[in-house]
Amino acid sequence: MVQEMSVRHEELKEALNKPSPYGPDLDLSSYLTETGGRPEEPGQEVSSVGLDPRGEGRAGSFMQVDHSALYTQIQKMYEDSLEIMSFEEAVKKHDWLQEYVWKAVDPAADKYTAFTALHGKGGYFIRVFEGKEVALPLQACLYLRTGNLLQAVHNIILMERDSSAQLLTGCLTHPQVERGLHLGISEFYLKRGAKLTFTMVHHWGPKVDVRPRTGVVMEDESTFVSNYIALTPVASLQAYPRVRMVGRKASAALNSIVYGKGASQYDLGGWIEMVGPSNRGEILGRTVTAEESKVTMRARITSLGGDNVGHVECNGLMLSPQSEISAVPELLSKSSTSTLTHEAAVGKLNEEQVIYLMSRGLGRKEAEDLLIRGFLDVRILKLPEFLQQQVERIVQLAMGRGL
C-alpha cells in the first residue's frame, strides 16, 4: 500500500502473528479482505450513529463503505478552513504527511496495527488550517456493508495551530451483516493552541469484532476531548487510546459511555501520558452491563513533568448477575508536584433510589430506566449543544424509549 511502505516490512509481517495484550485474540485469516466492487451509498441508517446521510448541517463529511471512500464534501464556507480526503489521497497529495503517518501509533504494536499497515484501505484525512475555527461539526462514517469483511482503515487528523473543530464519527454495520472485523488506526495531531472535540458512536452488530488503535499527540495549550459511546451489542471491542501531551498547559479528556448487552465483550482503556509540565488530564468511564456482557475499564494517567493534574473516574452499573465489570485505574507519577487521583465504583442499581422514583408515580421499569439513563448521562461529556442533542437521541433510541 501507498501508505506504509517506508516502514519496517519484515517486522510488520512478523507482527501479523502478535496478539494484543488485551481482548480476545482474533484469527485474521477467517475474514474476507476483498469485496465485489463499489458498494451503494448508505441511507438513513447512518442517523442511528448521529450522522446526516446528506451531510446537512455539517461543515464537512467523509463516507467510507467497506474499502471504498464513497465521498468527501466540504461546505463552501469552510473550503478555506479545512481539507477532507481519503488517507490514500492525502498521502499522494502531501509528501510531508510522512512525518505524521505511524508516528502516534506503532505499526508493529500487534497483529491489527500490522495488518492495517500492510493491507489497510481507506480512512480519512482531516486537516484544519492554522487559526481556523470550524463552528459546524464535521462528520465521518465508517460503514461495514459486506458480511465477514475485514475493514482496516487509517485516519489522520491534523489540527494546525490555534485551529478548532468538532468531529462526530459514526461506525456501523449494515443490519444484514452478521460477522465482520473493523480495524481503525487513528492518529491525531494537535498543534499549539488547537482544540478538537472528537465524538465517536459505535453501532456494530453482535458478531462484529472491533479493534481501534488510537494515538494522539498534543502540543502546548491544546485541548482534546474524546467521547466514546457504544450502546449496542458487539462481539468484542478492545481499545486503548494513548494521548501524549508533549507540551505544556494542554488539556485532555477521555470520556466513555458503554452499555454492554448480550454477550458483548468490551476491553476499553485510555492512557494519558503527560510528558511536559502543567497539563491536565481526565479519564471518565460510565459502564452499564446487562445480560452476559463483560466490560473492562482500563484507565492510566502518567505524569513525567511537573505540576500536572490528572483524574480517573470509572463507574460501573451491573444490571445482571451474569454480567461482569472490571475497573482498572492506574496512576504513575514521576513528579512530586503533580496530583493524580482516581475513583472507581461498581455496583447495582440503588434500590432506595428506585423506590423514591416509584413514590413519584413511576413504575419500577420506568424508574430503573430513568436511573440507567441518568447514569449514562451524556451531559457529563460536556458536548457542544448540537452534538449533545444528537447523542441524547442516540441514547434514547438505544434505551428503547424516550423520557
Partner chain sequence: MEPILEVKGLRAVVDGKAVLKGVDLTVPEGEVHALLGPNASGKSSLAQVLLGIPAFHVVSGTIRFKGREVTRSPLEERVKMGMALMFQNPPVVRGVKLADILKILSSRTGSTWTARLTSQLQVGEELLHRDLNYGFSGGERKKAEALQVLAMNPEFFILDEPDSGVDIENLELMGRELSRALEGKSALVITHTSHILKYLRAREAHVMIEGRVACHGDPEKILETIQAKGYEWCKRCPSAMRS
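Output the structure of the form predicted alone; the preceding block shows the form predicted in complex with its partner chain.
What follows is just the one chain, with no partners and no other molecules.
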C-alpha cells in the first residue's frame, strides 16, 4: 500500500507540468500559495452571487475565505437531515469517505487537479441523509480575498438514496483583488432516487483565472440539474464537467448562462455519458459576447446503453465584431435504440426588433438591453421559485438594472 501511494505521488508530481487540452495554460508558480493569517469575514458583497451572509432562509451554510473555512451552520430543523463541514474535517471524521475521494475526478488529469490533490486547502463536504428532503436551499461560498493568491479547494457532495436538495454556490473575489487563481474540484455522488439542483454563480475579477474540475456519478432514477451563471468579466475560465450515468432511468441537465465582457476568455460546456439504459441528458447554453470577449461552448453527449435520449442546444449572441463565439456540439451513440440531437446558432441582435421597441418609446440602449435580458432569460433553467427570484435579481444587477 505504501508503495502504491508513493507511485501515485510521483504521478501527481509529473502531472504538475501537464496543461489542460483546453483554455490558456497558466504558470502556477506565479501565484502565492500562503496568506498572512486568518482573513476577515466577507460582508454584503456576497449578495452579488445570491448568498445571504447571515444564512437566513437557508437550510445550511458553508463559508470559506482564501484557505480558511470561517464557519458552517445548519438550521436546527435540518440537523437530522444533513451534514456540512470542511473537506479536511470530513476526511478525518469518516473513514469510509476514501471510497469517494478522487473517484469522480482523476487527480492526474492536468496540473490543476494535481496541484489540488497535493497542496489543496479547504472546500466543503455536504451529505444529505437517506430519504431526507431538504426544502430550503443550502448555500456555500468560496471567497478569494488575498491578491495574487492560488485558492485550491476540494468539494464533495453526497446525496444518499431518495434524498433531495438545492445547493447554491457563490464564488467571488474581493473588489480590490485584481489577479488570482481559483481551482475548484467538485465531486458529486447521487445514489438511487436522489435529486439535486446545483446552481453556481461566479463573480470574479477581470484578471482572475478560474479552473473548475467537476465529476458527477449518478445511480438509478437519480436527477441532477446543474446551472452555471457568469455575468461579469474574468481573465479566463475553463470548465468541462463530466456526468456519468452508471444506472438506469436517470436524468441530467447541464445549463449555462454566460455574458462575456472585456477581454474575458471562456471555454466551457460539459459531457454527459449515459452508460446505463433509459437515461435522459440535456446540455443547454446561452452566451452573449461583448467587446473583445471570446467564448467556446463544448457540449458532448454519449450513449453506451440502450433507449437513451440526449439533446444539445447552444445559442450565442454577438454584440461586438471584436468578440468571438465557437459552438462545438458532439454526439456519440453506440446504441441503435438511443436518440441524440443537437442545435447550435450564433448571431446578432435583430435590428427590426430593436427598431420596433424604439418605436414604442424606448431608447436604443434600453431596447438592446431588453432583448439581451430576454435572450438570457433564467426561466430556461427551470429553477425552484425561491432560487428563480435570487437568480433574476443577480441578472438585473449585472445588467446595471439593480433594484
